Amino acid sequence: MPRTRNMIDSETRLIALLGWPVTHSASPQFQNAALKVMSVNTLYLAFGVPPEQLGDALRGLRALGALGANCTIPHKEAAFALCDWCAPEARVIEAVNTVRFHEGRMLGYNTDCYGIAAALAEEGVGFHDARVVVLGAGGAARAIVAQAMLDGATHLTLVNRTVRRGEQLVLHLLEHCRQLDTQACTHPLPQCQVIGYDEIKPALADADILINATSVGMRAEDPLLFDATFLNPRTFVYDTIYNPPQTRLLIEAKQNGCAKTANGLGMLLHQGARALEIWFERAAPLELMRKELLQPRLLRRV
C-alpha cells in the first residue's frame, strides 16, 4: 500500500524540540503542518530535557538518525558548545537554536537573528536609527543584540540582573558582529550600556524599542521586571514570549499608553521557517505556518 503523507512508518524521520520547560510550545503544531504540506516523511516532536541532560539528548538524537533539532530556553548557549561545526551567525552569537545532523556531525545554526528582524519588519518597526532596550542576556538576547548592532541601532541598552554577564556579552558582540554581514556595513556601531533593573528608568524614557528576551512572563504569577509607569508611550514594546499571547509586560504597557505592542509569534514563525529551510534546503510554506500558528487552540491566556 502506498504511503500517504499522514502515515508514520519505518522510514519516518524525527526532528526534536528540546527545552526545559517545553509544554508551552506551539512549534510542534505549526511545524508538523508545514511538514505535511511539504510531503516529507518527518515528524516534529517536543521533549522536555533538563539542562544537565542536553548533551545526552543531542547525541542520542544523532545516534537514532534524527534529521535535526531545535533548542529553546534554556539550551541555546549550551547547544553551541556541543556542536561539531557552527554557521557564522551562531559562532558570533555563541548560541544555537537549530541543529542539523549530517554525516555523523552536529551542525549548529541560529535563526533568531533572522526571526527578530523579520518579525519587527512585519510590525513596521526596525532597528535602524533606533534607541533599543533589551532585557536579558541569554540565547535570545544574544541574537537580538547582534541584529540591532548589525541593522544600525544608534543606542543599545542591555538590562540584566548580572551586569557583568551583560557587559561580557556586549563587548563580545561589538567585536565580532561585523562577521554576520556578508556585505560590509557602513553605519557606525551603536553606543552601548549595560545596566541593572534598578537603573532602567532613564533608558526607558528615551527608548524607541523595548524587547523582553527573558522567560519572565511565561507564568501568570511572574512579576514585571520594572515599574511600568517608566514606559514612554511612544515606545514599541515587543515580548519574545508568545504563550501566553498577552504577558504582563504587554498588558501593562498598553495600560500605560504604549499604542504599539507585539508578542513573540512573529519571531517564532520566521525563525521556524528558516530552520525548515536549513533542514530541507527548500522554501518553507510560510503563510500556512502563520495560519496554523494563529489558531486560538495553540495558545493560553494569563
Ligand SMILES: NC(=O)c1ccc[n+]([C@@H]2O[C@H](COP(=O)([O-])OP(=O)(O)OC[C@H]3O[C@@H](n4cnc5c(N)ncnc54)[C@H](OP(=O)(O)O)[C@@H]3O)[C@@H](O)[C@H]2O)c1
Given for the second form:
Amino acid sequence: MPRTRNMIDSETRLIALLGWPVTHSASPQFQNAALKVMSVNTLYLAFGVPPEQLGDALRGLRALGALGANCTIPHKEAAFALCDWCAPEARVIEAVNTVRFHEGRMLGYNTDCYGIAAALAEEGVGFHDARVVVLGAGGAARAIVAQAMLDGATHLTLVNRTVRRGEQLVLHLLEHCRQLDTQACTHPLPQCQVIGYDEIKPALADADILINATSVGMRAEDPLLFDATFLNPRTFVYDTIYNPPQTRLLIEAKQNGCAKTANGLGMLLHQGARALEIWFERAAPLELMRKELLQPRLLRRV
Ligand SMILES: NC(=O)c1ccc[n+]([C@@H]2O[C@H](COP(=O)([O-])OP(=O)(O)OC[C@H]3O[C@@H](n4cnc5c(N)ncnc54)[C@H](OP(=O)(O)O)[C@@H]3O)[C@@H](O)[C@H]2O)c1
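Shown: the form predicted on its own; wanted: the form predicted in complex with this ligand:
All chains and molecules follow, beginning with the one already shown.
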C-alpha cells in the first residue's frame, strides 16, 4: 500500500531532542511543523535524559536507525566528546547541539553560532565593533563567544559563576576561533576579560550588547544575577531563554530604560532551521517555522 503523506508507518524515522530538563522546549512543535511540510516521514520527539545517560541515549538512537538528535542543556559539551566526527565549528567550539547519524557514525555540528548571529541580525544588531558582555560559560556561551570573536567584537567580557571555567573557554577560543574564519577577516580578536558577578558593574556601564547564556531565568523564581540598575539604557539585552518569553532579566532591563531587548526565540528558530538543513540537505521552511514558534499556545511559564 503506498504511504499516505505524513502517516506514521514502519518507515518513519526519528529525530530526538535530548535535554535535562527538556519540557520547556518549543523545538518539537516547530520542528514537527517543518517536517510535515517537508513530507519527510520523520518525527521529532523530546526525551529527558540525565547527564550520566547521554552516551547510552545517543548510542541507542544510532542503533535504532534514528536520523539525528539535538542536544540541549546541559549536554552540548558531553555530546561533542561522544561524536565520531565533528564539523569545524563544533571542533573549535567543543560543543555539539546537532547530531546526524550517518552510515553508522555519529556526526556532530554546532548550529547555535549561526543561530545567534542570524537572530541578532534580525534585530538590527551585530557583534562587529561592539562591546559585548556574555553571561555563562556552558555550551550556549561557547558558541556565542566564538561568534562574537569571529564577527569582530572589540571587547568581550565573559561573566561566570565559575570564573575558572570562563577563563578556560576564552583562552581556548582565542587560540582556535581563527580556524573558523572562512571570510578571512582581518580584524583583530577582541580584548577579553573574564570576571565574576561581583565585578560586573563597569562592564555593563559601556556594553553595547548583553547576552544571557546561563540557565538562570528558566524558572519564574530565578533571581537576577546582578543589580539591574547597573544596566546602560542603550545596551541591547538578549536572553537566550525563550520560555518563559519574558524573563526577569528582560523585564528588569525594560524597567531600567533598555529600549531594545529580545528573547531567545530568534536563536532557536535559526539554529533549528540550520539543523534541518544538516539532516535533510535541503532548505528548511523558515517562515512556517517562525509562524509556528509565534503561536501563543507554544510558550508557557515553567
Ligand atoms: N534560544 C536558543 O536557541 C538557545 C540555544 C542554546 C541554549 N539556550 C539557553 O542557554 C542557556 C544555557 O544553556 P547551556 O546548554 O549553555 O547550559 P549549560 O552548558 O548547562 O551551562 C549553564 C551555564 O549557566 C550557569 N549557571 C547555572 N546555574 C547558575 C546559577 N545559579 N548562577 C549563576 N550561573 C549559573 C553555569 O555556570 P557554571 O559554569 O558556574 O556552572 C553555566 O555557565 C539555557 O537557558 C538554554 O535554554 C538557548
